[in-house]
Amino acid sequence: MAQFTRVSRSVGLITLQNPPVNALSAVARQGIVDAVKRALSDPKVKSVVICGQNGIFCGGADIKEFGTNITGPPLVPMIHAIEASNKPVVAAIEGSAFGGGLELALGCHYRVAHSKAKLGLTEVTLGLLPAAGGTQRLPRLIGVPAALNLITTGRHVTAAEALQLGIVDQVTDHNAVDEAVKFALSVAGKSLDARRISTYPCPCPSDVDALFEEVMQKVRQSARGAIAPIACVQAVRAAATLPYSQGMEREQELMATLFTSGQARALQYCFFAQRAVGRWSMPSGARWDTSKPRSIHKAAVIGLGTMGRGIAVALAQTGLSVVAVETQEKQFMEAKKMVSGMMERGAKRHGTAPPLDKITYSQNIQAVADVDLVIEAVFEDMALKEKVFQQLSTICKQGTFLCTNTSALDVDHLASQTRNPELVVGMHFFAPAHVMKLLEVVYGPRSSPQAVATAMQLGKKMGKVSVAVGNCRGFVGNRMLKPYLEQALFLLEEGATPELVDGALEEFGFALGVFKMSDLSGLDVGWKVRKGDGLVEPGLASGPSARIRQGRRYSPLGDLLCEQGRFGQKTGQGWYRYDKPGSRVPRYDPWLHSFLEEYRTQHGIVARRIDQQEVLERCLYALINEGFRILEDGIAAGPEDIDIIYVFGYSWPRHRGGPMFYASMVGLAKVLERLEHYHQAHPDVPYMQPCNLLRRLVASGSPPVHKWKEAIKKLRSQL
């Protein structure tokens, strides 16, 4: 709804009231229409201010209305009526003006923003475009290049940047509504002919065709298959080349195509899934809303390698006091320098002071004695981690939470090394830890709900998307990654090339294909893990046994490259070659292709033609099948948890919604049929056998993804 009051005798104040973000629901839109009519018909009202209650202007459309029969007044005529008003209308922007909220503000004649407000046309992040005139008004107001940047990315701008761009007329540190009322009094009675943005000519460079061609090329590259950013460019082009009314028609046509698209559904699913994972629960029934996190004032990081440094920076940026411990002298000196540099660069980007005083360094583990929480980030070696946890259990004060940044090791085993296993959880960060948004919070059977709640809350403070998962080898993300990586190697053995596999995955929407990612991460990382698991056998033996480990198919290709010292970008050679060690541009490597041919000859493998469809099906369906096993095992609470982990931690294309959502879009019966096909073709790869949960979901009619939790509960109760 919207409340109308008259203030300062002649200013009609319209306040949006739809908590929490004053979204433009049907009721809110009706409230605005009624309040505007009332203001315009009241002779005592000379000017109007539109604001939102509780310090938030408007968060945009009510996403819950999408996919339903939308009722209430449409947004476009409502905004046109405001713009056509013969009384000045001022938007008082506090908190946020996003999506339709900013479009509403652009329909006003003036905009006053609080200095801490943020603005943005965010529709592209939901697979849509600003369809209430945003693609037509913004280019007319701030020019085509700046508008394209905002509309195609959906990025937020600060009030200061909005003023610089010309989106707002005034920025204040005082109460924005009070300032807007003063502003409205000052412009009462003035002509509005020059204040209606829809009447502005669109400022265009002379080479408009070349500009749009260049932008479209860049957007296609960065969109990686997403259609909404491309539609945004087409809509802005209409603003630049057509009269306003025709541009609005084009905006509506493009929106109609996007609104019902699978990509919009996937992106909106991600939006709600991200919120759903915050409402975590444990198998015991303990939930976020009944498990109160403990406040953390001082934290410690043990081990200042790549991950430890990033974690220390992320903690310091939240304002916590951090004790950073590294016992190796050389690593200690290097880490101090690197951490300071990371904080300074981050502060420069955000226009703030680097929190250098928040971190104290020590080479003695005793320095953590008085902290509230410790995150262990030493090398991924169980014996080393055991020793650290034994020490921490003795050194730390009573009640200190002990967290491990392990990416795959047994959290419960580490907990067993301590006096209070209930205080132990995993906090699996993703590199670079101060940048990547995902945090897997891993609970063991003895972890207390409060320990999980505290880790989840700390992750949120650090700006992470925290997902609570159960304890197993590799947790959720890395456990699913293993069959995905293995299938890529098997495809190479059978006749594919790194270029073919990576090309298929990148066309699907991944930022990097599996082999480029492996070169970036370092082939030696996985090699060390495989050695620890007893899988690596030196040399290129021939015969069937060379490609079998522990009774199942195994590809030694990665091991053989590592034996050659080909560790990826760091050595200048891996699955690709690089101009020099440390270079990031992968190039075709004739040696690698000859090596693959020799390998196939050695093992009697006849190379066959493999197409992109087979690459996608084998890599992605193997990963998805493991996702179903994770759901069956109760390691993840629901498909949303898996999907958010993959979108935020493994560059799964957001416009495809995550692996489990993607499976539901493809059709569970189709996924089941293809898995059965590949399992018959490769009976020595047990994980290609379709998971029982997948079979049961198909048998029960393939319910939509949001009903899987309910279906899983029913299936469990029948066992």
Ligand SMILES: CCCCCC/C=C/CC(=O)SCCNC(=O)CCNC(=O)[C@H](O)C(C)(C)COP(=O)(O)OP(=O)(O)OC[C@H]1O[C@@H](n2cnc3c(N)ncnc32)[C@H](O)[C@@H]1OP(=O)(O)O
Second form
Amino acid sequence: MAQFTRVSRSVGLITLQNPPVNALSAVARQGIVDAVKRALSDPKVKSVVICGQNGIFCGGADIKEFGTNITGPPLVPMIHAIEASNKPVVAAIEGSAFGGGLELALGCHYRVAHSKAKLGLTEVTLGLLPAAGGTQRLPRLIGVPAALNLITTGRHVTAAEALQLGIVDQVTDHNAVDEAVKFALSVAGKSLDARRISTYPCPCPSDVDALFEEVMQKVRQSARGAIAPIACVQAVRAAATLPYSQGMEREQELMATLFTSGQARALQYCFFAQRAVGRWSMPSGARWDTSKPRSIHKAAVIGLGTMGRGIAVALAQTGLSVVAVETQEKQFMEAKKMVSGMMERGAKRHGTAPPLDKITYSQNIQAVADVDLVIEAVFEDMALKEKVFQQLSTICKQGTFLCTNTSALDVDHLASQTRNPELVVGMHFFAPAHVMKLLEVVYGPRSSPQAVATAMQLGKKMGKVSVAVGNCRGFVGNRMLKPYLEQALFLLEEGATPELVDGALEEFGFALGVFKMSDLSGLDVGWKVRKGDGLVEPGLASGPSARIRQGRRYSPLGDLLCEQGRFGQKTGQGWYRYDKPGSRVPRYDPWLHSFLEEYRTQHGIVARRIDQQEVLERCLYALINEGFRILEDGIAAGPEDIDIIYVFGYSWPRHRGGPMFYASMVGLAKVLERLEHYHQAHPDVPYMQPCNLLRRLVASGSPPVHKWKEAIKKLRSQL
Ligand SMILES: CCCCCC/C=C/CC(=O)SCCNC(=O)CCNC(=O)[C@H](O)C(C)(C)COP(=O)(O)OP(=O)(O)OC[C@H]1O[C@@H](n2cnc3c(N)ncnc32)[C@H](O)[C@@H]1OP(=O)(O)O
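One more: the block was the form predicted on its own; return the form predicted together with the ligand.
Entire complex below, previous chain first.
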């Protein structure tokens, strides 16, 4: 797991060998301890280089070991031994040096990095802190403000930035190991007194207290309830205010609390879930490892509204040639300007050239004749989309994949409009499409595995986290949102306010509560859908039937706002008031509150006190219940797919692991009991009726979330 060789006569080369990322597992740590001992005791070795095999230095501690009985030598004394060595030790950093990997490098006396390497103390993203001395060494090396920034965000820095910050001593475009060996030869025999970071004083600004107070406030605000970033600040504060050994004690103390926390479990679950969704499967048995994607060189986007523009930018940024089609003159001119602006801003942020020449614009759909893949992003109207798919089917060359960006409509019905339905899949982007990381790849019963594999691969190229899901109304994300939104409206009817509901959800960790989010998305969007579904009945003002539609409880509150022209941020009024149309800061709206009171009076509802717990239980458990139905229906292959969709697409707090993971943490029996309770109280709300799968999982002893897939398979086979 760590190979020792002697190179250039006097350099001991220690190579970590733990594929795929040279994580510091127990065996790898033992390998390093043994190799370091060997290097230090070999009189021929005058200096040492530590590197990782296969072009990656080290991906940090082995996350798979967390939550198990950890054996093998601990990291902290191992790194101390390296730092204490009387022979110079040089880290040769290629690929990545993350978490414990960078901490190992900080224990070395020198660091040489390849120009393409990335470095970071990423532990906070896993609900932890850099507890192998990282919180104590980094501030001593680069100063408190820069260390705070890196440690509390876990962000990756390039080799160039690492050099500028003083994290590495040399950056090279050549082979980093060869350069590190040369470096090691050059420093052999030199004094190491000034090279042991733990002995450095911590450079601090004069008013340390004020600095930490300010940072703590900022971190609390952005952490949305996550505890690790706060512990990171506390640990760095210890570096700034205590001697090294006491700082280390504080670091270990804080880590002990984080290590066993539910948040760390949730974040580590998300880490693996994000990777697991790439190993997709379809009910037909088609899988990621047996389905070959086709290469896409040229793509087209049809419709340059908000979504189409974002998709065109995202495609061009991957280096593809893109044909962007918009048939309406005004929208066409506007879109061209907007798309160029979006690309220029993106390029400026990344310090690259905007890929303006990658896009050709056309007002004629015939321009897509020679592309390999089309993404339709016209207005969300089935008749319009049907027509576009019929046209595409005749215009495009043989074999072109036809994708739709619909957020809810029937992908299979669109496929039926084409000559080759097997080439049709959904590619559901989230707004703004060039920014949001999530992509739902929707397969219909006739989508070919190759079409799914191609869309998944294209999503990956675009830097998206792509999740393959089955075809149903709203797919996974929007389908689960429906009961969540419905409960929020019922709560308003019964006595809650938008502020109370949003407050509870934001305290839970959502970036925006449900009403703020609805104002941002536009209330007219759902109104149109409800009209299409025959749910909107203007004039049905009061009486018992006013709140029953299609045999179930219905709240017309959203429709009533829309009838008043209150569409949210864009009109300056929605569930909140905004300073002017397009403003983003929601303000308390006395009109809305009187409106709610009048509404309740009109419908004979006596407002009651609703607490945060009820808000959370009703909104979240209704959503989770639908998640179980989605699993039962086979629309999502496993809980990880649902959780990743919610974390990346719907701002579900990552430190709560996604809705299905959260349900497992709350306890399935408790979720079931609360759903039963609310369904008894509201029998006319079918979404509250506990799903069979949930009942059966509880009856089978509530297996942990990573065993659900297996349990569902077993339950299915028993049917
Ligand atoms: C009491 C304990 C005290 C401990 C004190 C010290 C504390 C240290 C804490 C840490 O070090 S926590 C770990 C910090 N490391 C990271 O955050 C890095 C995580 N990994 C990555 O960011 C990426 O994997 C990568 C290294 C940049 C490589 O990316 P790439 O896209 O090339 O591959 P992936 O698909 O992401 O990964 C491949 C494969 O490897 C698994 N994996 C990656 N990192 C780790 C790890 N650190 N431990 C275990 N396994 C790891 C990953 O899950 C993939 O496998 P899978 O089967 O597909 O899931």
